[in-house]
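The chain below stands alone and is given as structure tokens, in the form predicted on its own.
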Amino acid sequence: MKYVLPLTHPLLQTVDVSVKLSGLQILDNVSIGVPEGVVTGLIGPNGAGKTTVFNVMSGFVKPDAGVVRYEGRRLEHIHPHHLTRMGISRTLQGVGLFPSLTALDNVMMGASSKARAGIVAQALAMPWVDRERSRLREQAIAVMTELGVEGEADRFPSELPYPIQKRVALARALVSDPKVLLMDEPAGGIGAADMKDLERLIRSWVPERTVLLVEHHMELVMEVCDLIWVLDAGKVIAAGTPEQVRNDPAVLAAYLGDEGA
């Protein structure tokens, strides 16, 4: 499905943000959209703002001005730990991974907001904590298996080829099952077929699950995308489906162009 603007009511947006960075404009009046269930790129030449965009939404980076919705509410004072208990997930550029902890354990953290056993009642060794994380090893061994890393599970992470690293964030960003999947820059350091996974999972993904997509790998986008917001030194210049936004003069001579298309 290709989603035709404009967005009447999206699941997830920015009104009108800014940001300032070290008094450079890093974002001015972003305005974009995400609609649930489709998948929605993000693209952009290097310093556009993608990441910004991505930080803002996770409360990492607080704006200026505008604001964030979700699910038609205003979110204020977010903060990234309370993302995963709203629903919404997020991968890093790089993979994030806790190097001290396995691949297994670091899996099971994506989830452990959601857990039941707190700080106290681990410490008092109440009956539930054992149960519960049990629970949560069930859930990270059946994500880590769809993402075909279950064999990884009791290796470091410094013992994993980079690509099965990404697995492994993946799947902890999944463990939670997600209404929202933030992936910012999925595609990065791994091969062609791996790509091919990549591309394959994210479409199976919806409509159940909504993915908002930063990358540069534009053949990866132009596959999976339904809708694609494109961003120049801080601002929205373009918005549409993957052939719309491919041939828009702007996106030409903003991105594509700088990336040889």
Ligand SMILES: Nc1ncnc2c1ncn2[C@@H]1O[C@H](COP(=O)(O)OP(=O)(O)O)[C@@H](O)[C@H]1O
Contents of the next structure:
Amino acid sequence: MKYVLPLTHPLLQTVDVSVKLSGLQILDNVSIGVPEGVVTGLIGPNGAGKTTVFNVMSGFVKPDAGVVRYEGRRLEHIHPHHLTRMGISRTLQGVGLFPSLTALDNVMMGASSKARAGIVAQALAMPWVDRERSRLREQAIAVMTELGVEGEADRFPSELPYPIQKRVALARALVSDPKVLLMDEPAGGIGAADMKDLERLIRSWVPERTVLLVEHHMELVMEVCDLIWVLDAGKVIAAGTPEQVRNDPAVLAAYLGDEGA
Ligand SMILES: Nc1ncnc2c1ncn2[C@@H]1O[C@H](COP(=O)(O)OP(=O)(O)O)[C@@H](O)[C@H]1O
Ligand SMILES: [Mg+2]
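For comparison with the form predicted on its own, please write out the form predicted together with this ligand.
After this comes the whole thing, all chains and molecules, with the earlier chain placed first.
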């Protein structure tokens, strides 16, 4: 698919977003668009600001300037807890599972706050709570089965190999059946076979879901993305199809010397 930039009606976008942290300019007028129903990549050397873009999109970091729009609505002051209800879900760089919860309970925590209220209210023995909890449990088991980790449901994160922890974290992001999935380095620390599975999974979600993928593994990015944005030192330096980006001199220059890329 070819994209004419700037995009006309992206589902999710940042417009001229700038962020300063500890006096440093982390993002400088970043405008990126995520079209509906495709896989969009966000790449760039370590420290370019990719995770910060996710943090701005999901309300964890307030931009000093600029706006975030989702389905035409402003998002930059959204409370992170409201995201799942709006159909946006996110995986964290690394894993980010709750160490004191089993894999299954971790996945159930990814449900919308209304559904999660069931877990809390269970202590109050409200009549609707058991029904709600078993419905949520079924959903969580279904997603874990899809990702091949249902056998680990009762284990704690520290008992699981890293690639399995990553799958559990992905299941947590998927359990709310999100319309938009923001994934921060899903392939970090996993092997070639898991990477192939991930590639197939991501492609299987579109066009029903919209994906924004931050990833360092270039083969994966080039394989799964329809459109790619490139950040370097807090600025967008290139955008386009995988072919366009791969051959862009500014991108090649930015990656020179970046071992992690
Ligand atoms: N809370 C913070 N205070 C100061 N600097 C930060 C903070 N968070 C991130 N940074 C810096 O912002 C830059 C971009 O970070 P990040 O968005 O994590 O980059 P990426 O995900 O592309 O590797 C890095 O130089 C990082 O050190
Ligand atoms: Mg990062």
